[in-house]
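In structure tokens, the next block holds one chain alone, the form predicted on its own.
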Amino acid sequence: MAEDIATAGDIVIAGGGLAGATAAKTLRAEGFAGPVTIIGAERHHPYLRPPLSKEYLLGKAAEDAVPVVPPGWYAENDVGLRLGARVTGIRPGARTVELDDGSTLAYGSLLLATGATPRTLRLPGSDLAGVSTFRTLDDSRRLRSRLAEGGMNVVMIGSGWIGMELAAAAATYGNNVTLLGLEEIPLAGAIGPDLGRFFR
């Protein structure tokens, strides 16, 4: 298969996350008018991963509010989307990143706004039915259908924001609630056990 041939003005932006959209928003608000392209292994369309943990998964906000740009701006402003997609391979003497369906994608410059991944803990039953991680616009679907019904018995693992916004959603709904964490007082190598206490 030939390879692309970029320009330097050529902009790829690997991951598909706010930190992606937001760059591809503000090059078109600076006045670039080159190619840019951005490579999201989600399906969906760029969106705020704040509301999954709060009012989205509270119900409180449709999905039609996370997104960061409306789903027509790409189009609008000429820059191109790469969904369902994952860089496997960046070949900077080529100037070229590999894709998992095996193609190849010339750039001038690559910007890596790849985020983070939650950590999984590999204990026995980890990959039970029921035991999941949180990150996603799709977690938070699965999760809120879960929870919606009430009284079920969650355990959360983690005490950070995340994990006490969670609890918070899940003891909303009408579940018995347990969060596991290091610390003695949530949160309080963030800002402090004062405030720890507070949230807690």
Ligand SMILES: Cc1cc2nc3c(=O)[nH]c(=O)nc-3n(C[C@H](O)[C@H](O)[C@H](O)COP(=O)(O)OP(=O)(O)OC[C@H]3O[C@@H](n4cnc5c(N)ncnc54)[C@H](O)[C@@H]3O)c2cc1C
Second form
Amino acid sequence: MAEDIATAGDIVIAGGGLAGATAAKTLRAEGFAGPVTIIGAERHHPYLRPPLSKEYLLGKAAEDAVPVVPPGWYAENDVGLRLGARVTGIRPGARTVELDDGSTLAYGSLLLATGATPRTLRLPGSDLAGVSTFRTLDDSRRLRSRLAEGGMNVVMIGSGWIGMELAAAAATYGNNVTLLGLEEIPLAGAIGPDLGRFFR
Ligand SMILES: Cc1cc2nc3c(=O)[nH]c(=O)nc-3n(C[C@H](O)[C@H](O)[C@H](O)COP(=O)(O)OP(=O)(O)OC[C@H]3O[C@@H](n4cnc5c(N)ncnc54)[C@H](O)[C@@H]3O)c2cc1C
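In place of the form predicted on its own, the structure of the form predicted together with this ligand is requested.
What follows is the whole complex; the chain from before opens it.
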């Protein structure tokens, strides 16, 4: 595998999440010695999202528990990291990507590891202060400091795992939480009605 990849030249990874950082780690672990650059739209080193709605949100884990690899790993392994930079265009013919600062970067192989974004509700009022989606470390930081004040009325929309975890965390901080979901029994589609009832 490393041989096939090595012939492809410089590797550019668009997206600095778990997939992007793990790809870089695996390339080095499997012996790829060529240039690897990760371009990540967020300002943070690639991090794990699961603690954001659990231990970190509850104040039981610090931010240094969140990175995919220690921040020093990238320089030690000669992996370029451009944080706060977004890929805005791909020119496959020229084998270049365009970044939001106007620069371009050449690649031999390009990995798209751009992940997912929350589905937003385009409703009147959805852009007001106090209304937000949840996915990033910055979202978790912001919500943690607000929820920790306690005594607020909090409405969560979405009764999947993340909505349930956020509702549990908000209640633990002493807030009044209402969870709105499409399903009568939360998580029933994922784990069946019996377990869903248990979590409800
Ligand atoms: C709150 C929360 C809790 C979770 N808990 C669990 C759990 O308990 N168990 C579990 O298995 N999974 C959990 N997940 C899911 C898991 O975190 C995801 O599967 C994982 O984050 C996917 O990683 P990824 O690298 O593919 O994508 P992402 O984490 O979405 O990372 C993609 C990155 O690419 C960046 N990006 C996007 N577009 C561009 C662009 N054009 N240019 C440059 N960068 C770009 C984004 O800003 C982002 O940083 C949770 C997710 C969330 C949000």
